[in-house]
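Okay, so here's just one chain, in structure tokens, the form predicted alone.
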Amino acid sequence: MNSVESTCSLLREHFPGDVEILQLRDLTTWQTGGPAVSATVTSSVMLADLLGLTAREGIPWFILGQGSNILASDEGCREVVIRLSGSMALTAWHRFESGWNLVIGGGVHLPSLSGAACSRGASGLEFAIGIPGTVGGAVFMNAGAYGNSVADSLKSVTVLDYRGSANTIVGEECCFGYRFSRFQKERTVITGVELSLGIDDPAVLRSEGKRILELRRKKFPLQYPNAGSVFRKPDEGIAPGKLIEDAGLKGRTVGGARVSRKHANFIINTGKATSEDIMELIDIVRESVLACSGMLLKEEIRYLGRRD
């Protein structure tokens, strides 16, 4: 029995029914990666006992959202792969005469949520329209776009630590910076989120998130597999996509692996892409940059597995 079998077995003896073998390819936006176990988990008690178990047998654990943003190996991965589901996916919306509040489940699934508060009339979420991926994982990277972020409306985040301790954290102990915060420093999961935004017009908001949309939609390659913006922005302020373009890098391919013609700081899977395709696209792309530019090129996407 491998690894990945002896570890579901193990906790399937603690969570019937909650915990599968799954392949990360169905699991990512990429579409690429191996086998991993799955844990299903749907409340913060189940997650406590989950994180305890794992602590106690020495088994290392991933939190995974929409599966955006990572790159997992072909090979698959020894860690855990929890993903958060039941009362840690609800959202409970509170208006007040000033404003919106919101207390979201780390596992809200993040396009949704800013469509409905465009419906609702609370604004501060737009730019998150079609950003793939969870509430949790939008803090955890502290994601952005077109000027906002999701720290411009956060109040507080609930994390659990891996003894099963409930800690709440107020917006500035976040310690948030580009594409940054304090979570990705921490053996933390962040089970909830609380939001302040504003109030205004639905069909302002709606056709403000129409536009974003759209504009997704003509700059980015969304009709391939991908999984973001591959490199972070460099310290000097120039957009990763002009320093891989100015290298002649569009388009550049290995195996099912391509950069993009229509946004350089893509990499897709144009059918049959591997990780390792695209693990080695990358490594072409940050070492161009660097002979080019003398620019050295940060990954802004996590490796799960194995990454030699």
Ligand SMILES: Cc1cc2nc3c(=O)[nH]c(=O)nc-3n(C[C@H](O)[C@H](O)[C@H](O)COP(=O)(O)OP(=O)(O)OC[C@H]3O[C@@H](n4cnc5c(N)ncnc54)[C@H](O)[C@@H]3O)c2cc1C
The other form holds:
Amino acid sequence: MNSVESTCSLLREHFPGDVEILQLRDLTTWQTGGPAVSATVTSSVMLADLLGLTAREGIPWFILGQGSNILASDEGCREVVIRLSGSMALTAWHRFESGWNLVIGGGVHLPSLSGAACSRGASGLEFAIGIPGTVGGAVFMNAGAYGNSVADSLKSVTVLDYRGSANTIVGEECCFGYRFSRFQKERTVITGVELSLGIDDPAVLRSEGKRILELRRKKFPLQYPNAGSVFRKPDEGIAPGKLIEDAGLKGRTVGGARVSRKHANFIINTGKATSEDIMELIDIVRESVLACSGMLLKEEIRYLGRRD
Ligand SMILES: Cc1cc2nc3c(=O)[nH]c(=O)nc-3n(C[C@H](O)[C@H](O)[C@H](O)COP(=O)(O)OP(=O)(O)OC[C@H]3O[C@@H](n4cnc5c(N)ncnc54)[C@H](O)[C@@H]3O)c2cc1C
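Output block for the form predicted together with the named molecule, input the form predicted alone:
Next comes the full complex, and the chain you just saw is listed first.
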């Protein structure tokens, strides 16, 4: 039995029906990556039990949302991939005279939430309509677009730490920055989020959502598997896409991975890319941009599994 199989059978003794071996290519938007043990968690109690068990057994874990910002190793990973579902993917909507208060599970699908907010007349999440992650992943990354980010409407975040203890952190203490939150430095699971939204005309919000989706369709190579922007904007604020284009890298290919001709900060899977291809292309882009412009690009995407 290999380590994935033995971890799977150990966890199955405690959580039968919720643990299985899956291919990471089926769980990530780049559609690459090998086998992993997946545990689908449907409540905070179950999550606390699972984290307790992994701590006792020395099993590493990784929280996976929609896998829309992840490059997963072709060999898979040792970590148990924990996915939030059931009661951890629900939203409670409360409307007051002054605005909306939303209590949202970490596993909620962000574009669906954004669409539902527009339809109910809750304003402030229109920017998120085309960001294909979960609410937990969006808070972890402080996902944003068009000058807005998740931090703007966030009141508090509830997390469970690796011992299974719950804690609520108010917005100011989340240390949000550009694609950054304190959760990137912690071993916690974002189980719930409280958002404060405004009130507006649903028709106006829906049309803004539509406008944003159209803009994104024009700008991004959405017909191919991808993980959004590969590199973070450098501190100087020059768009990585421009630096990559100026380095003559649009259309550069390694195996099945290609620097998009439509948006150079996207690497697309043209059909048969491996994570290895994508990783090699990322290294080529980083080195070429450094040589051409002196700017060192850093990845926005995150890695799961072996990297060498
Ligand atoms: C087509 C496309 C367009 C995109 N456009 C944008 C954009 O406009 N703006 C933008 O900011 N991003 C964008 N992204 C990137 C991505 O969608 C965001 O970073 C998103 O927030 C990631 O959410 P996820 O649930 O997929 O997280 P994953 O990719 O699954 O995970 C990302 C990180 O978050 C952690 N994480 C996930 N859930 C939790 C949780 N509940 N608790 C603790 N940690 C957690 C993971 O461990 C991992 O480290 C785009 C991606 C694609 C494919």
